[in-house]
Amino acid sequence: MVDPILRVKGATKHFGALVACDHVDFDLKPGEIHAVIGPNGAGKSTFIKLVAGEHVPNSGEFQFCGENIGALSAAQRAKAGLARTFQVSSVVNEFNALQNVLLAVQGASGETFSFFKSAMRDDELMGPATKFLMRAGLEDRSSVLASDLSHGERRQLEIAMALAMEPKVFLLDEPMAGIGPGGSKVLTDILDQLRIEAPILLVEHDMQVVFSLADRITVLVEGRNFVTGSAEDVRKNPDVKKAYLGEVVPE
């Protein structure tokens, strides 16, 4: 049996009287996409922020590659190999696509922003930046300013920047948010290949995307584990449909 690369036990987070996550258990195995879904307010975004280190839990254990990371900051977890992408894209609008990825490559290499201009002439940095841009499907958009990219292309750019970290796990929070059907198809294909690079914890509202990609699905309801199972088992579970109160669960 393959050991999980990421394991969470009893993750709990209170915001005053509100319990956003209530003893949530989760694990992620090498090579898989494990999606976290649930109705609005179920605690999905809070959970991924707990894993990323952006929220401090009230209780819970967080293990990554066999090590306890509960005391690590978000930056330390990212450095250890947890690559986080956000609901709101964090690219630099004034830079073109290649420059954004180059900036990520430069940051991963430990060099400072003050050497950015010289990095544009450094083949050891430019080579990987170009490769990551290509893997995200943006090789023909390298010279386009980030501000001129479509919403879906900005998501692709964010993935290219995450690849620059050479992560061991991707934490993807609503990557399809605001993307039309065409862009969604492109990004779905990219994510399907991304799991080869590193397993993915996927928080996503688009159920078509979830059921086409996920190997396993954890459903949260009111901050608690409701069910975890294969995509097929969750799809057929009548209680999941009831929990969604009419939201679409694809047949």
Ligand SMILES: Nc1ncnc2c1ncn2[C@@H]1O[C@H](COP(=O)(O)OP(=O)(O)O)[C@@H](O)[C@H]1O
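Numbering follows the first chain given and starts at 1. Just so we're on the same page, rigid core means the largest C-alpha set that superposes within 1.5 Å between forms. None of the values given here were measured: they were computed from a predicted structure. Compared with the form predicted together with this ligand:
Residue displacement note: Arg141 has its CA displaced by at least 2 Å between the two forms (rigid core superposed). With the core held fixed, the Cα of Ala97 is displaced between the two forms by 2 Å or more. When two forms of a protein are overlaid on their rigid core, residues whose CA moves 2 Å or more are considered shifted, and Ser150 is one of them between the two forms.
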Second form
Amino acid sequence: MVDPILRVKGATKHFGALVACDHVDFDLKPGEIHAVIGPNGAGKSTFIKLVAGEHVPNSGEFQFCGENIGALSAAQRAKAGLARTFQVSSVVNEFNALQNVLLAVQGASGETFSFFKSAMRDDELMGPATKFLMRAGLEDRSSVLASDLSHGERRQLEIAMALAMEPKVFLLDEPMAGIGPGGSKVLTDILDQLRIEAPILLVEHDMQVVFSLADRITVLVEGRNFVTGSAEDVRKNPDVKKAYLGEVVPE
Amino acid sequence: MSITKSNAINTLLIAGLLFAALCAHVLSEPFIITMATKIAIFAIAGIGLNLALGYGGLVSFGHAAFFGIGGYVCGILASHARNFEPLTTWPFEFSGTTSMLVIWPIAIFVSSLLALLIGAISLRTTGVYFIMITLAFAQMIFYFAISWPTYGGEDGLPTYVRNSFPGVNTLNPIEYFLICFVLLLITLILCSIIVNSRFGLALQAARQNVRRVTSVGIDVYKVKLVAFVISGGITGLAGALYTDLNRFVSPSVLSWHTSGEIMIFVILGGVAHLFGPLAGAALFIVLEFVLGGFTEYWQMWLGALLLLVVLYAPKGLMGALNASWRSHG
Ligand SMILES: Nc1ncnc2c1ncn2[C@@H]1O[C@H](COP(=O)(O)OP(=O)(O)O)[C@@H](O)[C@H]1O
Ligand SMILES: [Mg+2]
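Can you switch from the form predicted on its own and show the form predicted together with this ligand instead?
Entire complex below, previous chain first.
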């Protein structure tokens, strides 16, 4: 049995009286896509923020590659190999697509405090940035301002930036958000390719996408673990269907 | 905007300043040379602030602190050297200096150090709180300077003659102008290099989207703090030059008016435009001169102009110039 690369025990986050995450357990093994699903407001995004270090948890243990990362800042966790995408695209709007990816390459390299060499003429940055932009299918859009990209292209840019981090784990928060049922073929293909790079914690609302990609699924309801199991088990679980209250789980 | 056209405007601006000073020299108009020198010095101060405000989005209302401290470093070092009273006797005796080449690095160092202290605390806040806390720090130093009698207190500290620079008669207006002009060029080049570096990329990204920059593993607080320190150092250098221009330094350089003026250079000229502070400082000084000739209330007209710029040309003078050139060219 392989050791998980990411292991979370009892992650808890309160917002005032609201408990957004309530003792959530989760683990991610090398090579797998482990989806986290659940109705709106179940605490999925909050859980990703806890793992990424954007929220301070009320309690919980976070282990990454065997190390306790509880004391690391969000930037330190990203540098250590946790790359995330945002549910609502969050890119640098006045930068073009290439500059956005370049920033991610630079962040991963850890050499931000360099003052005299032009970043846009630095082959060490430009080479990888161009490559990752291409991997996300945006090679023709490299000089377009991020704010001028279409919604779908911004989703791709998010993934290009995560790729450019060359992470040990991807944390993807609804990569298909706003794309429509079934997701886009381009994005699904890109996501399928991602697992070759690193295991994925996939939060996704689109069940079709989840069942076509995920190896394991954890269902969260009201901030608590509801079920965790193989995609097959979860699909057949009658309680899951009930929890979704009419949301379609494909047979 | 095409790069060559914006370059042409920049070149015109910098060449215009040099040309004006040289003409004034030929026509024996030292007052005009002094105006040109003031423009160069204020432009340097503005370039310093622009790095924080324009590129980093750090709206500091306390840059008078750095300008003033740079000015006082210059004044204090010179006054000790002239009075033969050692500034320190331990761990080594330092009797002050009248050499600009020593004064500048010390002015830059001290104002950067101050920026590190002020920045380290202020950058824990954002928005209006950041504006207020930087203002508060600067006011603290202002009141301290007023109440501390050793260096003249409220009356200020005269330095009588300009400090020295090897091979230059610094008291000759055109020669002192050329010193400031060359430093302006160096500051512009340095700033353009920094802005295009990895650090510059991270700084500009951090202005737009802190969460995103953090998520690619960059410590935004550190990036902003370093920018604030460089910014303070550059503005401090300008302060030292200003003391030498006037042969006098007083607490007024530390007052919030100075912070406001430096901010006006940046906003008038064009935020996050490399040459914006130069355009803004030039416009400000010329307007002060022209309007000041007509009316005592020139600052009201300046205020009106500032309002127009903010409302109708948010990218400042440089933004407007570049746009009109593009539509006509
Ligand atoms: N910053 C916050 N402050 C207060 N409440 C929040 C905050 N973020 C999320 N919540 C609340 O926590 C719950 C879980 O939110 P979220 O994790 O975004 O759910 P999901 O991503 O599963 O839709 C929701 O009820 C939401 O309103
Ligand atoms: Mg969510």
